[in-house]
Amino acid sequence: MRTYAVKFGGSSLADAEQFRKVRAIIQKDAARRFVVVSAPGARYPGDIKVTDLLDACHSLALKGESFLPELEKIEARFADICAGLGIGLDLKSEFSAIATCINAAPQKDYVLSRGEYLSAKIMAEYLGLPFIDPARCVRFDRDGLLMEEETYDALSRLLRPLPGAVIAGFYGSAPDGGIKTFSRGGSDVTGALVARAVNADLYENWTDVSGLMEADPRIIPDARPVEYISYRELRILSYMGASVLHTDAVRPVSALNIPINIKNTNRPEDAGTLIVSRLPDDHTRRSVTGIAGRKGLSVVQVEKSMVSDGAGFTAVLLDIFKHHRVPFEQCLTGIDTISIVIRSELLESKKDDIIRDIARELSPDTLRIIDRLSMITVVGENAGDSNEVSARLISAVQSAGVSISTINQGAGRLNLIIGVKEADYVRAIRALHASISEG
């Protein structure tokens, strides 16, 4: 018997009608045995996601203000879902326990996790399947890092004997028994962990889009869906802004070559995007698979004559950022220049201290920070001569009147990353897309 792990995102669980769609999808294929759920998302434009309401409860509690009105909104949301599904699950004791914990010690990870916890309780009742609390089996170490092997072993022992189960996404437990969450969107990771633990034949990730598009449809309205994409390509695009799947959801399943299918809960008949280790031989491949980008970046540029000859120069520079707890996105090096790409929001409050330390430790010839930048990546497993394709793409951007501040070209397969001003972001994306459409 085939086994699928299936994950449903917040938009798929926004209200009772969406829960009914999910059940119909699960019941259509008996292979869909292990179900991972997110917290309910927005029901309509302008609506507030349950996780955001929980975040508001936490913030109010920290300030010593009453969080009960926000918690009551959440309780009403879940009560409406239960009533709409016709199930008699009483959640009053659950909300009483949540209120007690917030009053005693408003621990953010615990508070944020309750949306997934309650969503899974309701879905398990609705489907007649066991409910699995990931606090029992998804394990983090003292530094907040996932303990992968321990998690796989615990999930496997718990799930494999069962005919099926509903698992809450997004969180697990710390060594002290407290709740630890992944970053936002982490239910994707839970789904991937479950898929690997049960050695699933397929990991279906259900959301509100019919797969990955070759570019952001808000910028490129006629962007085409991507039928197949490799794990590597998807991981790069996700990291660089394509929001269809959490970046860390790829590794658990890629280790066992478990395909991922991105599907649309509201259009279940659509094929979606299949993410695989190797593209099918009979698949018509294009030289460029997709384009994605991120705004809100800064570049710290350090210039020093003969920097490449200075033993440990780059290591000292990176240690300065590590000391200030500022992670970097990319490190681009040249003969006399090192450029560090950082999220602007992380750099802003520590900018002066970092500049001071770089000046003191490295005595650069020139030191500057360029703000309001965006980075755009173009990937393609089948680009042929990737250097030729990259040259064509760069030329297209420059011909559109966009100045490129940084260029990083991966070896072998096409993985081009360019930096442009935020003001030129849309124009650059459109120029790149026009170029790949012509090619």
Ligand code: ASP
The other form holds:
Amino acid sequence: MRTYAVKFGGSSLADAEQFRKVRAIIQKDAARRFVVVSAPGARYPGDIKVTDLLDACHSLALKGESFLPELEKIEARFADICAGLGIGLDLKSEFSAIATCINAAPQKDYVLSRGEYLSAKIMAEYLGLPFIDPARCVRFDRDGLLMEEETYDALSRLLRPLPGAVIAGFYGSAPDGGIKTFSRGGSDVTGALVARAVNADLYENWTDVSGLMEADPRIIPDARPVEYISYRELRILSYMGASVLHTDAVRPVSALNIPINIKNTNRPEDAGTLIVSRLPDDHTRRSVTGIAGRKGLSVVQVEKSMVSDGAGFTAVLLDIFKHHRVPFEQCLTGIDTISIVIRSELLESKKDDIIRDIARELSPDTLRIIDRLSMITVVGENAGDSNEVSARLISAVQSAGVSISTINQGAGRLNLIIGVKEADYVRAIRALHASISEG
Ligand code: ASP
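In place of the form predicted alone, output the structure of the form predicted in complex with the ligand.
And the full complex, kicking off with our chain again.
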């Protein structure tokens, strides 16, 4: 029998109606055995997610102010869901236990985790499946890092004998028994851990979009969903700004080649995006998989005549950034010039010290900082002759009147990264998209 781990995000659990859609999806395919849930998300634009309400409770408690009115709002949301589904969970005692814990010591991770905890309890009862509290099996070490092997072991021992289960996403426990959460959006990671622990055939990640779009739909209104994307391509696009999955959700499943299917709870018939280790060979419909980009970057450009004839210049330069704990995005080297791309917000407060150290240690001929830059990446592992595609993309951007500040083309597969002024960001993305749509 096939086994799927299925994770539902906050928008899929926003109210009783969404819970009903989730049950219909689960009942449609017996393979959907292990269900991971987030906390209820926003029901309409401007509504507040349960996790954000919990965060507000915690902040009030920390300041010594009354958090009970805020906590009552959360209880009312869960009460609505239970009433809509005809579930008789004793919310009164659940919420009085939460209030007691907050009064004793407002521990942030514990407070934030209660949305997933209750959401999973309700879903378990609604589906008639056992509820699994991840505090029993998702383990973090003293530094707050996930203990992967221990977690796989514990999850697998608990889950494998069961026909199915509902597991709360987003949290686990620290060595002292306290609750520890992943970073926000972390239920995606729990879903991936569960998929790996049960060696699932597929990890379905249910959300409110029909997959990853080939480009940001706010810039390209007719952007199409991506049918297939490789783990590697997804990593690049996510790093560059495309947000569809928590970045830590790929590694647990990619190690076992478990595909991830991004699906839409509101349009379950849509195929969604399939994230795989290798794009299918016959998938030649498009040479480019997707485009993503980021603004808010700066470039530090250092030039020194004849420097390429020597050794160690780049190492000294990078050491200066390391010393100031400023990570860089890219390091582009030319003959006698080096350009380091950095997130402007990280550079800002250290700029003067870094310039001083570069001047002192490297005595460059010129040293320039260019701000308000953006980076755009285009990936496509099936691009065939990636040089030819890159040339076409670059010329499309130039024909749109955009001047390109930096170009970085990864070796082999198509992975082009270009730097353009922030003011040209939208124009460049539109030009790139138009060019791939023709190809
Ligand atoms: N509820 C948490 C958040 O809003 C975790 C999650 O949804 O994955 O970030």
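These numbers were taken from a predicted model, which means no experiment stands behind them. Positions refer to the first chain, counted from 1. Take the two forms, find the largest set of C-alpha atoms that superpose within 1.5 Å, and that set is the rigid core.
* Rigid core superposed: residue 28 CA moves 2 Å or more between these two forms -> Shift of 2 Å or more: no.
* Asked: Is there a C-alpha shift of 2 Å or more at residue 401 between these two forms once the rigid core is superposed?
  -> The answer is yes, as the C-alpha of residue 401 shifts between these two forms by 2 Å or more after core alignment.
* To do: Superpose on the rigid core, then tell me if the C-alpha of residue 370 is displaced by 2 angstroms or more between these two forms.
  => Where the cores coincide, residue 370 still shows a C-alpha shift between these two forms that is 2 Å or more.
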